[in-house]
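There is one chain below, alone, in structure tokens, taken in the form predicted alone.
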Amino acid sequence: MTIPEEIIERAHRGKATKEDAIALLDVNPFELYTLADNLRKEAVGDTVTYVTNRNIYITNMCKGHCGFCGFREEKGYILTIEEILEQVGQAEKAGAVEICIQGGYLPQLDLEFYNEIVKSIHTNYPNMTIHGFSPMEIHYASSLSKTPIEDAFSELKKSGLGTLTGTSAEILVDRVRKIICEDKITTDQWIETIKASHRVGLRTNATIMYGHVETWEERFDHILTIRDIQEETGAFTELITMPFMPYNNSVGEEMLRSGKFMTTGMEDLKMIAIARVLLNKHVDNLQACWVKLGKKLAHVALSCGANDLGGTLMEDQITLASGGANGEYLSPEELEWIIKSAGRKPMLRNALYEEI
């Protein structure tokens, strides 16, 4: 089946529908990839971006019981401010321009502690971009301190937080969330939290974690929710599509017992391509997450709608804990080689997609 002209026309105008996305599942996949690649070129040209960054995990503990996560020690560590600053210093020496701070869902991690982390990094390393925390973390921390969520984000921004992550979204459909992360914030709470961060001037990325218990239609509902928010706030910088890692977690164990394994490469590429179609004229940047996809598939994704390869990372403990096998670090030189070998122009960026 070829792509109907009316779908192509709506895609170019930024008006693609959920029904269009469903129809695209049955077309020749290489026609779909070509459509997405054309839309990518119109939106951002031939530049492919990446960022030199380091993940810092302030704890390896979490009181949440998400069925998709292998990163939830009951006893472990919480880094001190001094230990965090030491890791930031190491990252700066290694050439990182961004620190991504990852936390947990713990009563000990209150709003005061988050502000102290941000303020300390910003004071000691003023040129380092701070990208961190999830909507869930700040929603929880603000409730602990009885601080209105907008005030919490205003404080963090004043302390030096550059951008908020768009994680903890998983699939923004409550049927799915009740199965995989019942004690996490609801779809509506996530939406209201992310909008609150946008209202105080924080930009965020958006994420989707797919390939577990959700349907294709629920994936499209998630992407269209992101589009609706973007039409209202304009503050999303990118969408990161992340295939589910089914190892060392209860959701994955049940999947594997049923005979279902990880997403296929074709499925991952379709996901990126249809996301490009649905988000055209709304969210320009789509990341091919090499730590999830692997280097070779991320390279192919650059011809299927993606225009960003993410970061050098220098640690990705969460993916590793869930069975990821693609490593935790990729050098800028290798990222640029991947980009150039795809016939594109590499550009080092910050979290706001500004050229470094």
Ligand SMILES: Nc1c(NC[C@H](O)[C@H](O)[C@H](O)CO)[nH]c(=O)[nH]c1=O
The other form holds:
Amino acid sequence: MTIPEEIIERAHRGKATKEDAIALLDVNPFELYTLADNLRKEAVGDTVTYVTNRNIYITNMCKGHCGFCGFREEKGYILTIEEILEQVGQAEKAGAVEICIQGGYLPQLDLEFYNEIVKSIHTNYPNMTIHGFSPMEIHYASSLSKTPIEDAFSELKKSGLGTLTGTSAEILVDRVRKIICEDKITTDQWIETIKASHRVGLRTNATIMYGHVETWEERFDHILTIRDIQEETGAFTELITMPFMPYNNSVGEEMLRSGKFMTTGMEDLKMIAIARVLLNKHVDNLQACWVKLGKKLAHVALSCGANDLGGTLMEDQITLASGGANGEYLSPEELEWIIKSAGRKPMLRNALYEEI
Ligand SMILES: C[S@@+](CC[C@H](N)C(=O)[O-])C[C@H]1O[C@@H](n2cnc3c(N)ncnc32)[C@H](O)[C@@H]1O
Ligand SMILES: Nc1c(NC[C@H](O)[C@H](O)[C@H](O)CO)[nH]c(=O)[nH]c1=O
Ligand SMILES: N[C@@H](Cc1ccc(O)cc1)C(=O)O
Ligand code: SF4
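Take the protein just shown as the form predicted alone and give its structure as the form predicted in complex with the named molecule.
Every chain and every other molecule in the complex is listed next, the one we just looked at coming first.
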């Protein structure tokens, strides 16, 4: 089937609907990729961005029990401030302009600790952009100390946090969350938390982790929720579509047992292309996550709606723990090679998509 004219027209106006997205699942996929590529060109031109960054995992322990997580350990570590600073120092030496701080949530990790981390990095490395923490972690830490969530975000911003991550979103549909992450914040709580962050001027990215127990319709509901929030706050910097890695975690093992495997390349490309259609005129930046897609598919994704290649990362414990096989580091030279080979212009950016 070819794409009906009215869908193309609505997409260009930023008004594509859930029904349009459903219809796009049945069109010739190459037509869909071309539509997404045209919308990308209209929205952001031929520049493809990337960031030199390093992931830092402050702890691998967590009070949560998400069934998709292979990263959490019962007996693990919590980094000290000194150890964190050492890793930031290594990152800076290696040319990173951003660090991405991740971890689990724990009673020991209170707002004071999060602020201390940010402050000490900010003081010692004033040029380093600090991206990190999740709505889940800050929601938990602020409820521990009965601090209103907006105050928690204001304080973190004042301490030097540049942007909050839009993780713990998974699929923003409670039916799915009950199956894969029952003890996580609910869809409404995630929305309220992210809006609180946006309200105090702490911008975030958005993520979707797909390819487990959710339906295509639920994926579209998630993307449209992101679009609704963006209409209200305008504070999302990007969306990262992350395929679920099904190894060494219970959700994945159950899936594999029932004969269902990882998403396919065509499906990953459709996901990016339909996200571009639904988010046109709302969220301009779509990241092709090379660590999950692999560098060859990430390269192809640049012609199917994506305009960002993500980071050098240097480390990726989360993907690795659940079966990632694409390495943990790509050099800026190789990221630029991939971008130029797609006929596009590379640009080093920070978390706010400003040129560096
Ligand atoms: C491991 S958590 C760390 C942040 C925090 N503990 C949280 O969950 O909000 C970061 C994100 O990694 C992603 N992730 C975890 N396990 C994954 C897997 N097996 N495949 C793909 N993404 C995964 C999820 O989207 C999750 O929200
Ligand atoms: N840290 C991971 C990223 N993030 C890339 C940047 O941190 C981000 O694009 C931006 O600079 C902030 O919005 N992407 C992944 O797919 N996986 C990571 O672990
Ligand atoms: N690192 C996590 C999620 C993540 C995504 C985007 C970020 O900006 C930060 C963290 C993953 O790979 O699944
Ligand atoms: S995904 Fe995050 S909240 Fe869930 S168990 Fe893993 S670290 Fe904890």
